[in-house]
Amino acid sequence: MATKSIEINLPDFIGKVFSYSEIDSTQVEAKRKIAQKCPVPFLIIAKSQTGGLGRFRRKWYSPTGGIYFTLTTKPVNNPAISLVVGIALVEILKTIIPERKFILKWPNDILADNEKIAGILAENFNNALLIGIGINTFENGKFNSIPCDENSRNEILLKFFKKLDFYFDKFDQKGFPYFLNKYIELTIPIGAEIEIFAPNEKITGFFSGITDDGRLILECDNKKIKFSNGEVSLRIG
């Protein structure tokens, strides 16, 4: 559908704001605007998406209500930026829904009371970082969700921004050890039985920490593992 302007003044280090009330996905939208050589950085929103995606090319649901974007910038080498990406939208649900309870689920989901509200997807292109994020913030009684409204949804966006901006120049400065500690807080406690789903394999094992580059490590058979991408699923009872 046609290209609206967005309501809110959001922070310069977007660039330029494309705005749509539907459209197929976000980030699909933002790796057609490189093929087309629009500059970095800007960002794609849109208020519902016909074939969101996440990782793994999985379906993200993507009703009206929803908050759905792709921010377009330089590319960064670095894995752990998905992770300091993280941080900044738990801490800023956390401030505005304080009675819920979230958790980062590594490497890019934000649960909310055990269960997914959010996703990230990072991703370099053609010299480009994508990074996608969805949050349920609609209407809905079979997936959970944050209801809000637009205002509460623009303020999300907002404060989220601002604190991404603040966050990438540390980032630069100092690296993900600077966020190491931050990450462990708002994640699964240290010691947690997990299982991490890779490439033709399934390992269980116990969480032991996140490495300075990003990389989640298991605890198995006295020997520790690090991974560099996978998927995690919690043992629970």
The other form holds:
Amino acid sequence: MATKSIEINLPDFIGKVFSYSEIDSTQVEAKRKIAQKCPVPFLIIAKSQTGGLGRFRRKWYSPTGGIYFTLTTKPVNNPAISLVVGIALVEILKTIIPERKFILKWPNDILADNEKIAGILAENFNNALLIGIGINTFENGKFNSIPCDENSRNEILLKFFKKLDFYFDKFDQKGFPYFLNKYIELTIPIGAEIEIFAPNEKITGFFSGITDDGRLILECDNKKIKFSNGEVSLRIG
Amino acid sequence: MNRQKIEELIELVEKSDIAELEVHFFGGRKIVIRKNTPGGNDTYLMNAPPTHVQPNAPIPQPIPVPTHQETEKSATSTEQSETDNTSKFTEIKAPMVGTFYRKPSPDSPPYVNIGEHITVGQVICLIEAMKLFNEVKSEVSGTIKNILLEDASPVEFGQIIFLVELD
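What I would like now is the form predicted together with its partner chain, since the data block earlier showed the form predicted alone; can you produce it?
Next comes the full complex, this chain leading.
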């Protein structure tokens, strides 16, 4: 059974905070709250998840020591919001843990020294936007994780939400073009060889940039192909 | 394939003994021409090619779909068809570009199936773009008569996904 366990003062814009020592999934709990007519915005945060979910219900390993939360706010139809959340998170992680090399992999996976350490899943559900985030942080740095203690975890949360508040306003006012250069600075280098697993196919080519609405541009056989979906795999070697 | 070619195919079907002709094109697009038989309809279905999504690219011109009247003219010119219900169906189109999903997760049952009744506001599919999953809700009440896309297929803005017979 979930119990209240995390006490931190977060910015007002995130609304009510529901915190748990253990829960099945913060994303699932957010949906339950919405179904119960819980007013938006609110935050579900947990110290561990027994059924943490990634994209398409893939299991997200969520033992104690990581950071797991779902922010529930007003719906956003522009899918580039997904990239903006990634920018905010990487910028904060870079500041707090400068010894690791962070990369934002399109659209919003976060790698530390080429290992995925954070995932973001956004869903428009019942007139609310759910932003679910899992960050692998452990004090002893085991698994694919960022070593950090309780204080650092709270610092990540506080700074991330403050930045997100600011970026949400900018996104409302200026859209993704405001963030394009930031994104390019944080993502893989232009010209890197990548594979993209799009629905029904896999294509290899060279990363050629991001459109001003957030799509990935792949150069393949002297043609530029724009993707709004797909999983990018870096070819390192 | 242009309209003239389609009309030639219709003529071919009409003059032959076959009841139905299904033509697949490179890239996954297909056309089905079904002869108007008692209890049956002339139906033209087109599936979008399962290629990668290129929203900025010019949206390919859809293959001209013969209207109900044109269908009668070319394929059943000598009889009045009162059984063709296709034109009665309401189209539900994709509100955005992305990937179409029939199910909330791989292990879940589809939101809707052919033959099922839907109501206004009911979630009927998901469309994912850049890892943002959007629920698509029906703006009509009626019965699902056809689903024109496979699960996890790319979808373009405005592409027809469902055909619904309104209440």
